[in-house]
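What follows is a single chain, given as structure tokens, in the form predicted alone.
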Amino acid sequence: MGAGARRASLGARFERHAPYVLVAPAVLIIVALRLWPLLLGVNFSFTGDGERNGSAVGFDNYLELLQDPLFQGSLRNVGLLVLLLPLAVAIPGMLATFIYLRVPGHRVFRSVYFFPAVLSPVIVGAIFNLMLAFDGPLNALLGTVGVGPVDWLGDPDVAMFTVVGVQIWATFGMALVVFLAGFASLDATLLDAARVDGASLARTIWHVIIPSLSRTIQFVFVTTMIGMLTSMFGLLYVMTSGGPEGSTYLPEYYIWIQQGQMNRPALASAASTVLFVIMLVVGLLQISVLRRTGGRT
């Protein structure tokens, strides 16, 4: 073999091995910060806290987790979530459809949604959390057109559903950065062919928007529920402390109690890796159900 043909040979192996080696620092990076760290978690899960602190104890954490209200309620709150991800999906949707389509101040728009994103959930939760006192300026507004005064952050009926609603006005800019990037990959005839066939807006985006944008559809579908399980502590810290009543205790932060109050980091191992598999199965529930309503993607 001549000379010309071994580094022929030795670039084209190099070719093929080169995406491999490129690739493994980050695959090193997740294994060693990511999955080292679960598979550790998982196993401390099995065992005890307390007096039987390191030793076996099966599933008897799992077990304990099933019989406890708050985490009972926790559960139940993340199934509201999931309820009220598709609001949480359409309103960033909706509003980068408008400034797509170059509504009167869309330049402004575009700055005054991604604003909230930028602030600490704890500034947001102080904002909040005197917007929404009992003697605050929104219950304020509410008596001048004879609307009797809301315990917003006190009654356990509707403290989750304020929590929630804050949650999704203080994170759906980044949802409308998403939705824009990939509303700059649409095909604009098509928007132009729904003009001239006379397609309204809400004809043009279900028939046309929509199917195109089925992709960034499902990812911010699943980023949002992931943000919602996993980034909602600080609001519930600053807001609600988890009350009242529990009511408003979500997976994360009864991993923190556990953890962080109550000693028995074993329990809230097991809280996590729970937490881990519902986010795992709600993920690829939505990837799914996406794909069979948006069609091929």
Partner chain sequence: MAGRHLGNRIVAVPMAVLALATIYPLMFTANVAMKSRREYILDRFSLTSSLQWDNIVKAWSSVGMARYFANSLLVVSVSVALLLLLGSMAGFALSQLRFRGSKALYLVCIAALLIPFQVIMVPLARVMADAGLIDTYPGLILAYVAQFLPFTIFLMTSYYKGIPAEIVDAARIDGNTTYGVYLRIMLPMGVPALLSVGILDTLFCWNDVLISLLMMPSAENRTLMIGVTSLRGQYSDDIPTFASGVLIAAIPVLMVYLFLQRQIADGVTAGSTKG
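Swap state to the form predicted in complex with its partner chain from the form predicted alone:
Partners and other molecules have been left off, which leaves just the chain.
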């Protein structure tokens, strides 16, 4: 076989395997740095920290988690997020409805509302540290109507609501844009029919808009929930550091503290696994809800 022919056959083999060559780098990175760590972490959560490093400890880490007031608090705060979720979906939903109905200035509103969604949580948190300071603008504004001052970030009963409020401020534009994309696929003749029938705005929303947008609404519910569970770290880190009195912990912040500050990686892995299960439940709920409505329409 001549050198030329050998080169040709090498080239042919290179060509035959082209799909694998193209996919390989991406798949290798994803497997090595996303899927493999997931298995490692679950495995890791059944081993010990410190003196018991590496030895199997069964469910000890999980038991410790359940007894840790900080972790309990973080789960309670997850519950609070779930309770506030309808609000975080309804606000952008209502605003998108009015923008879709071409309220005067709707173009300006659209671009202004979406703007905070592109800012880093760190920047949002830093800005709100200024806004919410005890002698800051918000308390000054409240003072003019005789309310307050409120210790927004220093009162354990208030701080978590404050942070969630800021999170909603920072992300409602994202949901708004998704809603508007949903409206683009809405059948306008339905709205016209409702208008001809003289239906009020409230009835139009309830009987026409909500049923037509059910898929979009579910999507926003799930993405907002996932966003609350996985993208509030920056806010917590900058605004409260989990305080006051550990009242603003979320699982992701707890994981960070146990890993980074307390040198308890195995305990942190157990918390990670719990967070993953919560996320899976949210994801599976979405799939089952989508299936049900998919079957209906």
